[in-house]
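Read the single chain below, which is given as structure tokens and is the form predicted alone.
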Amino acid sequence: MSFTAPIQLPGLTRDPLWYRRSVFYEVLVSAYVDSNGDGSGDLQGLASKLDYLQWLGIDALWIPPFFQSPLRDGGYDVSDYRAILPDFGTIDEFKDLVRKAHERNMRVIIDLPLNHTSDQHDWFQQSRSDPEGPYGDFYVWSDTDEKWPDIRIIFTDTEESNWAFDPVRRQFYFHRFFSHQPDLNFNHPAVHEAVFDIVRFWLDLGVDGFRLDAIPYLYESDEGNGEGEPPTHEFLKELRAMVDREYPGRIMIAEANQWPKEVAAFFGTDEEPECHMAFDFPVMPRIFYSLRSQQADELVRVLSEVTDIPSWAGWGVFLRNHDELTLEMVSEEYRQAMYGWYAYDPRMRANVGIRRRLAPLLDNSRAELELAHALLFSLAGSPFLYYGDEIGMGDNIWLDDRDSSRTPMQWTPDRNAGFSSADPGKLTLPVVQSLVYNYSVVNVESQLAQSRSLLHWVRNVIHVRKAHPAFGLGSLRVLQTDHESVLAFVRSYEGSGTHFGDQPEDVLCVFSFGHNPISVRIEAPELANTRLQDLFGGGAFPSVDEDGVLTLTLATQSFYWLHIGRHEQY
């Protein structure tokens, strides 16, 4: 497979808001390419596919944990923050990956689980065996497991308590997630120093930022619920100040599964900034709800809510990732409807969510895949793609836990889907061989050869998005319509006035979740007498009339991105 890559740039562009313009791509090192035939993906394998990712239009890689780990939680159980799991490669190979990515003007973001470590970490082993030693207070210990009863249990499928008894120290230790992941004690200054040293270590190696995993849970108190407590924000302010001072241009992304107004607190303020970006969790399940219910009202409501955030801050939006599709932020009625539509088999569920990939969730419907991606790429925020979703990869619900959607990338119809030269039985996870999503049918090589494949379609949409700064930097204003199945909003950008040459522009985005063709009346008084033009083909559309009303006809589950001609241009 060869790719006609864009013109090589000498290195990273100097753009202080690069993260708001970027298209991110989450890629599991273990599942992308196995370069040495040992059955596991590795850093050299990932580096070998950077031309493909550049061709696709990716601006930044998000790499989940590849640190030394027992791998009882996909690497989020870290046993050494400064070492790379030997199966994945070496520090020198990581530096080579970063260098090659930067040569292609692509950034590299890595996951940093700060809330907890593996119980195999040397810090924990010393803490349990020597309570009076230097690491004795690195974790949260208690003589009772009845402390903090108001703190909820997150992994309700596997954990009955947030406390676990350690037979060596003869005390209970606190854990917000699995019992083999003890929480660090952020009340201890030495923990702060250790975390700062780890952050500096990886920034010195060239990474462009961090996804701060489970960031709301750093501190606990008798009065609070252990989520986003004031000391957590104070710690983030200190961390951000250090990053800005010593490593300008690098970013921090908050993973906080909360409502936008609560998540916004993790941005901080202009005077006391915290994270540069944060994921927008509530939007994602409502996209899937709208696709089946044919009702856009919940999306309209969520997108209409105004959340004040600093001008430099940006949201991260996504359809799927390595975790389950969480349903924590919906009502019980809503949740049961989602289970009925998308997880009718209990094996498709995990915790309070659904463990499926995008294409199987949508029954491999090309119309729904296009509609969902078009919405993702036009929302206010930077889109995060999950590896393999650009070709409509399937999953394997017979694998344990979240491994169902972490199977090897499907590159070719050859053995092991071109992922590895190893014996098939040696692979860390098997390639997908189901009838619909078999790697012999769904793979990059086949879709490169088809001009109308999902891969080419996704690439085209990415490049159209990148040509219009309104999507990355503009505001979003929801419009009123007369049809329950339609979501319409305007993305507006006033131009930057910088050397990047951004021009003011407005884009009207219209989405129909209806399962039949519909006609819709959109009310936008401020757009009266403006002309509309399709962003993809350039075709002219009916103008908005003098009363600010536009009538459009949309096919089944379809969308429009329309350029709005500003009044002064005509």
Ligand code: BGC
Given for the second form:
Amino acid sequence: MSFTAPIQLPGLTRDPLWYRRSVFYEVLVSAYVDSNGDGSGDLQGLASKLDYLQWLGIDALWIPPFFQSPLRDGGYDVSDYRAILPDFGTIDEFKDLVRKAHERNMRVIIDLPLNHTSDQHDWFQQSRSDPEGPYGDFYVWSDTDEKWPDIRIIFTDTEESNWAFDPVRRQFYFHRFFSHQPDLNFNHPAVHEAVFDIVRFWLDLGVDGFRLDAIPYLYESDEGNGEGEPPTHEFLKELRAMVDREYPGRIMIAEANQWPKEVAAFFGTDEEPECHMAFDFPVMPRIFYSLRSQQADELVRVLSEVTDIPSWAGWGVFLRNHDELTLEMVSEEYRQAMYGWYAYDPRMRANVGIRRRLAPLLDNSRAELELAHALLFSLAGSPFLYYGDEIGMGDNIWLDDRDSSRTPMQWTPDRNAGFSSADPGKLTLPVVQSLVYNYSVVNVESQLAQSRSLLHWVRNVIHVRKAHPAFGLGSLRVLQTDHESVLAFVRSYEGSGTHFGDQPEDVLCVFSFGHNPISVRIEAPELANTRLQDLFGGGAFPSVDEDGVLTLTLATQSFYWLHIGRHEQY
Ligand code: BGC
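Having seen the form predicted alone, I'd like the form predicted together with this ligand now, please.
Everything in the complex follows now, all chains and molecules, and the chain you saw is the first one.
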């Protein structure tokens, strides 16, 4: 298997499970740094901030699509997979970015939307005009738009059907997302070949892996609902086998907005592996629910469910990303409650979700921002940060669709927030100028200058997390408590026994969602008579008593990460 094979990339550690220990950072090229003053962020600009990202503790970048595209869906509408949008840079500049990242032991994951292309892609243009030609079968064509009525519509705000009529070919084509994004026909072997070649092209340029966008939707069938159909898994097995054979050590991350039990299928098995990682979608909205309801029960429930996954597989956890905060994984009752708390203005909603950034969602409450990050960094899985959330950037709900939270990174209080030297009117998206989140107040420079800023706090937590392999590699076991606002779990790691020198360790994580201070009794029989120590400052805490009971007090919306002296009996 590839994860045991040596990784050959220069400058990178040879840890085969690097993705399980990593802190990821999603960064939009368009919104990070504009190096040439044309109003758009670019690859050179991103490369110029690698020192900042290294300082923050980032191990891997996730870069959403930067390919040639009409940009009608933030680049997820690709018109040429082998070309970089000229506004963003060149292939040589991309190679330079990868080289500089690797020098800093930082990996680069790129996004690959394979389910569909832009309707501007040459394949589609040929497919519609020449049905008998080499690209005639590259898309899913039909004489009727009545097929597969059970396949749900994802972009409910804009689409009424998953079919659109093409006046050139005079047939309907299938599209899971926007109607300008026709789905590729994975039943056609030439599509597989084309996709494999694209994957090889980028792996040859040195990328460390892919986020496989919208991966459940590759195949449709008359029987299923078009999500995770058996041939989709067959395809992923073939893709993984090729990657393992030709590029050992590179990874595949599944974007599958489903329940963990269904998502687990995207890992495959030891014998027939598919993806190395997959995002955990259900846990995220429950963090937001708990913060307002003061109830931890839904988090306790989903975290107590054990999903069997291969030992090398890892989850990706996140608070926000470039999409809306999706509420597809919560009940209607919870959804309505969350709309009420977090999207009281209809402008804040998009599809089945909320198009706001983290800090405005949490009303800029420092206690809530810290609590949410403490969860993000201690849950089972690798954390994925969204650019700008480390400084508590705001959003702009007057912009269309998900652009509300894709505005330029706020570096300084200077013109265009230090993002660009262009005429402010020329920026692809305007910088945030709202009362609370104005770039003159919220920016990296000013937070660097304040030792108690959110930025310094986030960096510190990242470094504490990275010093304790239990967070990336350990198991998670939820403990019983007598308080409805408290979530408590133990992260346990047996040590790797490898040259990384990891020691066995156990960490107790306790979170209170209460809006007032509370006292809680935690049941942990197997921890009876163990000493506890704060992971941040080393301070001694009350021990777990001989009956395995621990009584703690927690301040309003606060948390503890406590080292458990399991191996040091007294
Ligand atoms: C991406 C979205 C995109 C959609 C269609 C998703 O899953 O995250 O941003 O709009 O795929 O490509």
